[in-house]
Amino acid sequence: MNMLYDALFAPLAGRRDPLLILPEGGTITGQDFLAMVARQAHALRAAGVQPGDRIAVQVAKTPEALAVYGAAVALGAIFLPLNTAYTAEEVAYFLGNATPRVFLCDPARQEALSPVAAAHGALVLALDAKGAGSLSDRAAGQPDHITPTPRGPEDLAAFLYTSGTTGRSKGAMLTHGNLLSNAEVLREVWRFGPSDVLLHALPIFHTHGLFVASNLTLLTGGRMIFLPGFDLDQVLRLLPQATIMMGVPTFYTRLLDAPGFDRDLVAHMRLFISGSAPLLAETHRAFEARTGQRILERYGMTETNMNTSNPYEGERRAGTVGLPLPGVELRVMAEGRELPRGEAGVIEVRGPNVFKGYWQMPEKTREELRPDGWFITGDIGVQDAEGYVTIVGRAKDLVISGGFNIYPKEVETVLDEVPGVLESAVIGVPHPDFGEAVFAVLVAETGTALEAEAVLAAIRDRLARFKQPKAAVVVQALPRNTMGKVQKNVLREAYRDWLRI
């Protein structure tokens, strides 16, 4: 038995209908994709990959790139996808920490990255945005079938590295059981089935696009419209073929900016899902007003995959990430005790989805993963009387001003409601009297001349004085990572001297 292979890939044998629908109109059947997986697995085995070895991948999103994931699973290897935006210096850290047997990169970067890989003992293979390269060359002519290496629920399937906004990135060790249990729960919660067609515009170096979107489709026998990235015109053209779309909040704001995006275009759609970054309640309401559909927001992490979800049937509450998934326990903690409903504290989760720990970082593992299985997420949240969870912010983003704890999300929600404010980010900056002061970074709606002082005046009666920003600045856009999360560490660095006297 190979747990993931048997559930996700083996059922593709003999499947003659399309698994992947490509943007230019071509398709790849299930059985052809499985043959691609097998050929790559044989090529990687010939390159020296053994069970338990790591295969690091930093390449463009293509069917061939997705097949590498399947090949790693088949070999009992550990799949390590890397953000395509990482620099050579960042890649050097990951290769040094994970010590992969093979490093797969874009041919255009092979010359620059080969010395980095060689320094850590990795064989470099190449795969380009068209699916060509030395890996494909090695796979050509290999057998179309492979007997998978046995792997059980506790065996490692993947490493995903955290974004590293504070300190070095940590490699979360995810098992076959972690990944499959989560996909099986989501299949039931979101009603995925073989008739579904997922519009897949997410990257596959991240849990959202790989372990949620791709695993679910493979598990349930559906199809994917497999796009290399989010291109608005392409998405609008292909949406009529889909039944489900997964995206980050930016996808939905860009759709709302498109005049052609209306109720008729999405009348056939079954479900829109958002995650990876907070969805503004305003976006949720605007989307419903335009389309008649309520976006389903959920909450997951690199270390856990999905933890909560708004219900498929029932109220999808704007501003919340819904209810704990079946089999996932969730509690809100402060100073070693569980808080009652309605109070803000650090979210902890426990369940079959929770990772095994951080690769080669036992101290970090002990800090964040309790011996009894509870994972300390570092997210500050509140659970209401009915169980719905609202994320208030990250513990590291908490502002402590004059001894008072201030949750940025609370201030941001009020700021975002001021006319002319598109979105906001609240941070703490050094202050000589208060230690930290609340500082707001504002983005104006298109065509609006926004005055920072006027915005602060508008919220003066809506928040306690200690929560009110001491100053604000208007910028064109907030810095975000590739998954749409606001990089508050960048903002803190940029404005750290703003209030110094």
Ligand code: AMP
Given for the second form:
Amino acid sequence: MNMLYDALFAPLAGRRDPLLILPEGGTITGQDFLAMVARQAHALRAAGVQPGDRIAVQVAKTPEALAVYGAAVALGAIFLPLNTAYTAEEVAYFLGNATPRVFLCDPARQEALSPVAAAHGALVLALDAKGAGSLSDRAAGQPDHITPTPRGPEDLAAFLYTSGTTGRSKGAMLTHGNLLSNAEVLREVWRFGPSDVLLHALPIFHTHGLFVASNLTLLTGGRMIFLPGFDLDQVLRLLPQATIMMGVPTFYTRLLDAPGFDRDLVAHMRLFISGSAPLLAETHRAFEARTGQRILERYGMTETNMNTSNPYEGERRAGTVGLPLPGVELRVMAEGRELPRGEAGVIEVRGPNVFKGYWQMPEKTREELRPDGWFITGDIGVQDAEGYVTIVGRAKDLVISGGFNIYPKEVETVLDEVPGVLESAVIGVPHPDFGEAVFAVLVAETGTALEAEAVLAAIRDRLARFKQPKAAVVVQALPRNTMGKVQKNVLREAYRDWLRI
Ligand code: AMP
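If the structure you just shared is the form predicted alone, then what does the corresponding form predicted in complex with the named molecule look like?
Full assembly next; the chain just shown is listed first.
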């Protein structure tokens, strides 16, 4: 048996209905996609890929790119997708760290990256945004069927590198068992089935678009409207064909900004899911007011797949990430002990979803993964009496000012409630007296003239003095990465000297 292949890919055999619906109107049937997987797997094997080898991939999102994932699984190799935004220098680090057998990249980058790939012993193959390139050339004419290499639950299926905002990226090692167990749980809790059509506008180099979205659809026999990225017009045009959409919060704010986005357009939708970054409670409410639908927010990470989810039936609480998933244990810790419900601390999780450690970084693994299986997420959260989890912030974003701990999220929530404030990001900046001082970056609602001083005055009675920002600025937009996460490291760098003198 090959655990993932048998569950996700083998069932496509003989499937004559579309698996992938493409934006230009074409479709790819399940059996045609499976044949693509097989041809690529033969081509990769012929190129020297052995079980356990890494296949690093930095290419545009196409059906062919998704098929490489299937080919890697079939060969018992390890799929290693890379963010398309990474520079050649960053890619060089990943190639050196993971030493893949094959590196698949866009033809435009092949020349720049070939020397570094060669230095690490990787063969470079190309795949462009239309699915053409040397990989597809080699795959053409290969057999349409492959017998998968046997793999069990403990065998590695993928490395996903963490975003590495503090120090070097780490390769999270995920097994067949990690990935399949999570997809099986999500199938139950979100009621996925063969009649579902998922609008897939997420990247496939990240756990959200690759595992949550694609694994789940493959496992349950549904379809995907497979978009190269989030294009508002395309999404509005294709939503009528979908039953489910998964997105990062920015997808939902962009939809809310679109005049044509209304109740009628989405009346047929079964489910909207959000994750990867906090969904503002305000977005949740605005979405419901506009469409009558309550977004289901869930929480997960590269190392753990999904950990918690708001319920499908039952209350989806705005501003919370819901309840621990079946089979996932969750606890809130501080100073080595478990905190009672209602108190904020570092979230730890344990379960079949939790990864096997960081590739060739035993020390980092020991720091974050306890011997008894608990993973220290680094997220600060609180669980209420009914079990609902709220993320309060990231441990590393904690601001310590004059000896007091300040959770940026708490301050942001208060700032966001000031009329005229659309959103905010609170960071710590160096300060001569306090060590660090609280600093706020504000974004105004469209059409509002926002005065930073006036906003600070408005919250004066609402927060303890030590939590109040010492200064604030108004900006056009917060810097975000492709997964919608606010890049606080960018802000910390930009405002580093603001309060120094
Ligand atoms: P990544 O490994 O890139 O998926 O990032 C994982 C991190 O994203 C988590 O540790 C959280 O800090 C954050 N995250 C994911 N989902 C949510 C959510 N629904 N609300 C708040 N933060 C989230």
